[in-house]
Structures are given as C-alpha cells and as structure tokens.
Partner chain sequence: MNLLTLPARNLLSQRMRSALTVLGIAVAVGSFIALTGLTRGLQDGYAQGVGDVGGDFVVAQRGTYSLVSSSISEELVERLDAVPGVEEAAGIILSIAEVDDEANIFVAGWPDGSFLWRSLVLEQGVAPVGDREVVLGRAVAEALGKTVGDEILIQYEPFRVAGISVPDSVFNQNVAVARLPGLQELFGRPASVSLVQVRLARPVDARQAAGVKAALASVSPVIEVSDSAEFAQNMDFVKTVDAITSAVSLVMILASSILVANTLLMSVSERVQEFGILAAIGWTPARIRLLVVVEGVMLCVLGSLFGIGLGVAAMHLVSWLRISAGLLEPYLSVAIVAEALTWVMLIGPLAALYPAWRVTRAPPSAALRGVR
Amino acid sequence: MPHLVELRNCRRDYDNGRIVALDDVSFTVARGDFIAITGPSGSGKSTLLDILCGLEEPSAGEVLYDGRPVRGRTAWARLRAARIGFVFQSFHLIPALTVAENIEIAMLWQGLPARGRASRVTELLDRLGLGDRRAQHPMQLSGGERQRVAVARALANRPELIVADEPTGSLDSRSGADIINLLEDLRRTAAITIVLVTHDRSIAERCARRVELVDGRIAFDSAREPVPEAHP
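For the sequence just given: structure alone, the form predicted in complex with the partner chain:
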C-alpha cells in the first residue's frame, strides 16, 4: 500500500531563492501516523505542512498523495475537501457565518443534500459539546470553543488525514489539552492520520512519531532513527 503522503525532494524558496524555507526535504506520512513536527520558529514547519496538503506548491520536487502525484490548485482543493481536515493556530473561522454554518460550508460541494448536512452538523456539535452554540458567531465564543468548531469543521467530510498547525498555540493549557485529547481520541476511534506542528514538548511526547526541523531540513525523525531517550 502506498504512503498516504510522500514529499520527494521538496524545496520551497522565496525572494528568488534568497530565503529557503524548505531545503530538499523527503518525507512520508504513513496511514495511522500520529506525527508531531517541532523545531525553532522559522525552521519551515508551516511550509512543510502547507506543501503536504497543497496550500503551497513546492518550488522543486513533488508531492504524492496516496501514491499519485498531485498538481494544480483545483486538484488539491478537491482532495482537501474530500480527504483532509485542517486546524490552525488562529482558528480561521468565517466571522460572518454562525457556528453551524462554519461547519456546513465545508460540506457544500460534497453532494450531500441540505438535510444530510444539517444532521451531520448537529452530530458534530453534540460530539464536541457545542450543541448550544450552533446559532452563535465565532466572536461570541472562547478560544477553546472556537478551536473545537474548527475541529468539527475539519471532521465534517470524514477525512482520513488531519493537519494541525500549532492547534494549541492560542489556547490556555486546559483548552489546549482538551484539543489534543480530542485529536488523540479521533486517531484511536476513527483511525484518522494526524500531523501536527507544536512548540509544546509535552504534546510532542504524546505523539507516536516526532520530526524535528532545523533551517528547512529534517534534523531528526523518530521513524528513521531510534528515539534518543531510548538509548541506554
């Protein structure tokens, strides 16, 4: 079975090559992986994540999803809609829409009739403890609640992969822990592959695989080398 995602010699530079965000990175995500990407600020973590799901295209190299190369914004958009969920540090909810609409908008083009979408929204809200928030707008919610709405939106189309860029970065430690518990739970119960970027050591340690980026290169990957702590 092919890897879920495979980056082959991916490079991403800006400013005519003066800034190299990602330098010849090869990297694979296997089904069922629970990966924490760590590294100093500016080391290319977000760039790696963005390339992983087509929010950004590499300057060189290619990305294979489920064994097939993916090219072009439209192809990536279709893939994300059907198979990838997103969670960002700054929530990225649409302020003009209600909580329920913020979730439903991810399902608009998936061939589900309005009634089916509505019941899926209700199901997700109940599961994430947001049942009484459905008609409110993002501005009326706490940070933790907003991030739970974002997780609900990410789950709307039953993705196989969830990508989260510092999902707890804007939350207090309790709400942050809630979100991580939620993601862990999803991996266990729904067999969703998870790739997350974090600065938090304790979160990274809960992940099965750890990858560290330094200066746009992979400095460490626990899937390739033995975990340092495991050495006697």
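For the form predicted alone instead of the form predicted in complex with the partner chain, what are the coordinates?
One chain, no partners, no other molecules: that is all that follows.
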C-alpha cells in the first residue's frame, strides 16, 4: 500500500533561488501517523507543511498523495476539499458567524443537503463538548473553545489527514494539552492521520513520530533506523 503522502527531493526557494526554505527534502507520511515537525525559527517547518498539502508547490521535486503525483492548483484544491482538514494557531474563525455556521461553511461546496450539514454540525459539537456553544460567536468563547471549533471545522468533511500549524501556540498549557488529547483521540478512534508543526518540545514528545528540520533539511526523523556504527 502506498504512503498517504510522499515528498520526493523537494526544494522550495524564493527570490530566484537566493532564499532556500527547503533543500532536497524527502519525507513520507504513513496512514495513522501522528507526526510533530520541529525545528528553530526559519528552519522550513511551515513551508514543509504547506508543500505537504499543496498550499505551496515545490520549486523542484514532487509530491505524491496516495501514490499518485499531484500537480497544479486545481488538483490540489479538489484534494484538500475532499481529504484534508486544517487547524491553525490563530483559529481562522469568522467573527460574524456562529459556532455552528463556522463549522457548516466548510461543507457548503460538497453538495451535502442542509439537513445533512446540520446533522454533521450537531454530531461534531457533541463530540467535542461544544453542544451548548452552537449559537455563540467566536469572541464569546475561550481560546481553547475556539480551537475546538477549528478542529470541528477541520473534521466537517471527514478528512483522512489533518495538518495543524502551531495548534497550541495561542493557548495556555492546560488548553494546549486538551487540544493534543483531542487530536490523539481522533487519531485512535477515527483513523485520522495528523501532521503538526510545533515549537513546544513537550507537545512534540507526545507525538508518535518527530521530525526535526534545520536550515531546510531533515536533521532527525524518529521513524528512521539509526545507522549502525562501523566496527573494525
């Protein structure tokens, strides 16, 4: 069975090659992985995440999803709408919409009838402990509750992959731990693959796999077997 996502010798540069964000990165994501991408500021973490889900395309190399190359904005847009959910540090909720409407908006382009969308919203709110918040607006919620709404929105279209860019970065330690607990539960009970960027080592250590970037290259991947020492 092919990997869910595979990057092959991907490079991403800017300003006619003067700035290199990723340098010849090869990287695979298996179904069921829970991966933390770590590294210092400017190491290429967010660029790797963006290329992995087609928000950016590599300057060189290719990305395969389910064993097939994905090229072009249209192909990526269709794939993201059907199979990938997103969680961001700053939530990206629409202030003028209610909690329920913020979740439902993710389903408007899927052709699901209004009754089906409403049922899915209720299911997600109940699962994430937000059933009594459906008519409230984002600014009426705590940071942890807003991030739970963002997770619910990411789940609306039943994705197989969730990518999260610093999902606990705007939260206190308790709320951040709650979000990681939630993601762990989703991975276990809903068979969702999760790739997240984090600067928090305690969060990274809770993930099943850790990948560290330094200067646009993978410096460490806990999934790789250590190279045996040579003996005379």
